[in-house]
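Just one chain follows, in the form predicted alone, and it is written as structure tokens.
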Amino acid sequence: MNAQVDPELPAGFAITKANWHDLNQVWALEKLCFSKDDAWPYLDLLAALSFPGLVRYKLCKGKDLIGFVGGEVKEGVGWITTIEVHPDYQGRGFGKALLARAEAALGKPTIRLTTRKSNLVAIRMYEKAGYKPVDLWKAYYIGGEDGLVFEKSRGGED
């Protein structure tokens, strides 16, 4: 299972690589964490969990998947494409732990992500993790809401 003991996680929790076998659990979590408009479609999640070269990690408590993060490298920049933690486990540092694992796996000095301008909980987490707003994508999301692009510079990687 490739589980690593993470000193920042409580006993019984582990972050491991995700794959297509996790599709149904990730899809259920996606629908729980995001609105119908923002949840990734089933086939997009299948691609994210199976295409080579993509970063994907799951957070589990025992056999229960309670968090997921995905990312990819585009034009030399690491992008966090999705991150979610079950609502019952939010606010406990699990999102930050998933984010850190994905950042390390992406291995690029610059990491970016985007979120709805109204997603204040996510914005606070990203800012605490060292991200700064760098751009605004007008009407990026379904319904016309703007997307805030955040960036974090990490030293030494490439």
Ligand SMILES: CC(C)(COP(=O)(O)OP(=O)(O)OC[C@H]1O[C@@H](n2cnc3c(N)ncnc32)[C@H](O)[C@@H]1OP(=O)(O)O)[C@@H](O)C(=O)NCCC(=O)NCCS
Second form
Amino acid sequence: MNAQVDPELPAGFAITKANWHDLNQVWALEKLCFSKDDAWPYLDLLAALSFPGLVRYKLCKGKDLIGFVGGEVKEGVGWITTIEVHPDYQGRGFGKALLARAEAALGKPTIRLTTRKSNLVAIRMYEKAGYKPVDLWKAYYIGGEDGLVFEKSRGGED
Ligand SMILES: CC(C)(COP(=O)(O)OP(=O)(O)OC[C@H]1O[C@@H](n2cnc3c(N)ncnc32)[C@H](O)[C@@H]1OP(=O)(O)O)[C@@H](O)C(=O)NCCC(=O)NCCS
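Please supply the coordinates for the form predicted together with the ligand, as a counterpart to the form predicted alone shown previously.
Up next: the whole complex, starting with the chain shown before.
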């Protein structure tokens, strides 16, 4: 089988569609990247990796899964539902690449996502990618922290 070569990524790294075969690796990554409060439960990840119509991409270095992004379309709006990069590989542009891949796959003119107000690294990534804050969901997260809703308009798509 031909290995997929992605010109945006360094040699040896690839972003490809994920599926339920990736469940255990995504779950392990989830626990590494998020606090206990924010990590998705196993069954939610299974749903994200198997329900039809959802967007899901993995970033792999060889056989190791080191990044994941999920998304869905709700009422005509594309939502990024989760994004994560293994701590050893953060700060190298992989988050940006996963985000761009999911946005393209969602294929909607408006993309939204939510993040904790305190997640400054994620907020910086979203702002750099063209997202603007549009709403505040009071006490959205476990522990009572507000959720910041960001939105990006992508011209000419649908
Ligand atoms: C958020 C996350 C996915 C970013 O992934 P990443 O691969 O580190 O991000 P990138 O290297 O692509 O960086 C993208 C932008 O984010 C910002 N950024 C990344 N790391 C940063 C840091 N340590 N400090 C400040 N800004 C940072 C920069 O603006 C960067 O763009 P630039 O390099 O052009 O300046 C990653 O930190 C992560 O998995 N965090 C834990 C899970 C999480 O919080 N997910 C988001 C939930 S809403």
